[in-house]
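Presented as structure tokens, the chain that follows is alone, the form predicted on its own.
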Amino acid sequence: MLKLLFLSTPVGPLGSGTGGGVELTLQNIAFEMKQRGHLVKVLAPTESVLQGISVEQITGNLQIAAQTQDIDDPICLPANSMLGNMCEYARRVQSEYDLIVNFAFDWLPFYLTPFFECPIAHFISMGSMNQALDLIMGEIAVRFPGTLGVYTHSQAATFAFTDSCRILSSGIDLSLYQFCDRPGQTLAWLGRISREKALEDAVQAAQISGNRLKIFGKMQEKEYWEKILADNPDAPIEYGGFLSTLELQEELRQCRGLLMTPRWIEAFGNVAIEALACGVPVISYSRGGPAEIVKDGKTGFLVEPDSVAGLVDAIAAIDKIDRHMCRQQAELEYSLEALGDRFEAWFQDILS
């Protein structure tokens, strides 16, 4: 048995949405290390929920999310800072666990490695952001070797380096979505509501197709989206809000399609393997993550980047896709079995 202190995205607490996918990754790997008979605690911000595992609720100011920042933006620290203090009870308690897991995608808990006695595995969970954070995180790749896990051979070629990360993938609960070989007419877009997502050209693309396109995710950038309306006036959309997992896969498999618009290079896309659960192809940009998911011409399309017209194209085809492939997918290769499989190696090789 293992014993293993999870430290969470510090953007926001567990089950806001505000840490993007690299929740359901942290949740996901956390209960099927639980189901291991390894003992797992979580420490997260205040107002997490993570149902049936140990989370210690950590008090003080949030990070801004890298995302939002400047390649070269100097690393900041709030006052009374969230994360610093996760860091400093992770130093106090560290000799009750074996090992203390980063999910965090900041500066601070890789600087702070050198001064831990516990051994630390860092999961990074977006590509290239930050100059001084790469640095950093390169120190620890020299350091510390085999201690920095990433999603996707995309998302390591964004560092220098690259062939330091050990390639981690992801996976969900399949048991918790149902498949669908019946949908309705409805295209579905998931994800963070901000501008690296382009959700615009999801917009664009179903008002020329002339499909319904259901919108879901966390409303991040609120100008933004009322600027997708004020261009789009008389666009086919409506925004379902953000959705518990029971309640997206309720959605979402009675969608013809998943369309996937990211601007920048994903690490992964969770969106897209919870649609693939649900038999739902997805429509992807040949971009990051999603390309190493859908399989072109058979669990879905990926279309060259920034296209509108590919994006049409595709969603004139998507019929042609069987949906049964789209789960099999899924099946084979996310399943909390073999993303387990994955970390647990892992973990053990860090320890050894």
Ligand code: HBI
Given for the second form:
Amino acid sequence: MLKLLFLSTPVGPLGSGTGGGVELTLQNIAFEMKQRGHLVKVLAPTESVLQGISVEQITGNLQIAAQTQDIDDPICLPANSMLGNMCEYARRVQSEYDLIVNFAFDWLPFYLTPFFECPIAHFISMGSMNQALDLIMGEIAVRFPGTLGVYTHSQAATFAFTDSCRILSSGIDLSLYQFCDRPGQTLAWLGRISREKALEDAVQAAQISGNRLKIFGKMQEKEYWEKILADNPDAPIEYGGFLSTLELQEELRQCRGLLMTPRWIEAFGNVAIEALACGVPVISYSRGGPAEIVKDGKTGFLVEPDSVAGLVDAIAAIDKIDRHMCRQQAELEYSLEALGDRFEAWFQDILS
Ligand code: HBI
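Starting from the form predicted on its own shown above, please give the structure in the form predicted in complex with 7,8-dihydrobiopterin (HBI).
Full assembly next; the chain just shown is listed first.
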């Protein structure tokens, strides 16, 4: 039995959607480790919600989102930093744990690793974004081999320390997603509404192909959303808000297909496996995590990156995909059990 201390993403409370895919990953791993009899304690911002898992709420000012910063920006911490407070709490209680698992995509936990007695496993949830962060991650990769985990190969390839990354992929609780093989005509787009996700391309593709597009996810950049509405006044789109998993899959399962339009190297793209679990084919730019998930022509289509015309062609062919193959791929590759096995093996290797 392992005693595990999880450090959450410091950009927003767990359950708020601000932390995007890594919120889901942290929740799934915590749940899965508990299922296996390990002790799990999570340190997270105040107002975090994590059913069934003990969360220590850490106060302080949240970290700004890394993807809003430039590659050569200096590391910055606000006054009374929640991230700093979380690291201090972990330092104080570290002797009660076998392993600390860091989910924060931030400089401080990496920098402090050598100052801790307790070993730290770092789960890196995005691709290379900032030089100072890359450097400190690279240093920890050398000093503490095997302690850096990522979702995908393409994410690892964005870092200089590619070969030091343990590829862990992702996974979801498939029992929460109900297969549907009789969809309507509507397409779906899921994710934080921020410019690196290039929602505007999906909106244009939906309009050109004459399909309604339902959009779900955290409204992260309001002015970006307003610009999309202003630029596409007649687009057949509707915004369904940020839903719980159960509500989301209820909407998603009825869709003909999921459009993914990542402008950046999406580290994974949890929304892709959520769609597959519902039997929904995925049409995505062939870039980053989704390009390692979608089986082109079998469980969806991979499209030339940034080509709206490519999206339109794939939408026209979407009914050729057998929706049972989508669900089957989710069961084979992305179950919570498979994910738990990969993380548990990683933890054991670090501790041995
Ligand atoms: N930014 N500074 C910072 N720290 C994080 O942990 C972080 C982030 N931006 C986005 C984010 N985490 C998650 O939404 C993605 O890792 C999925």
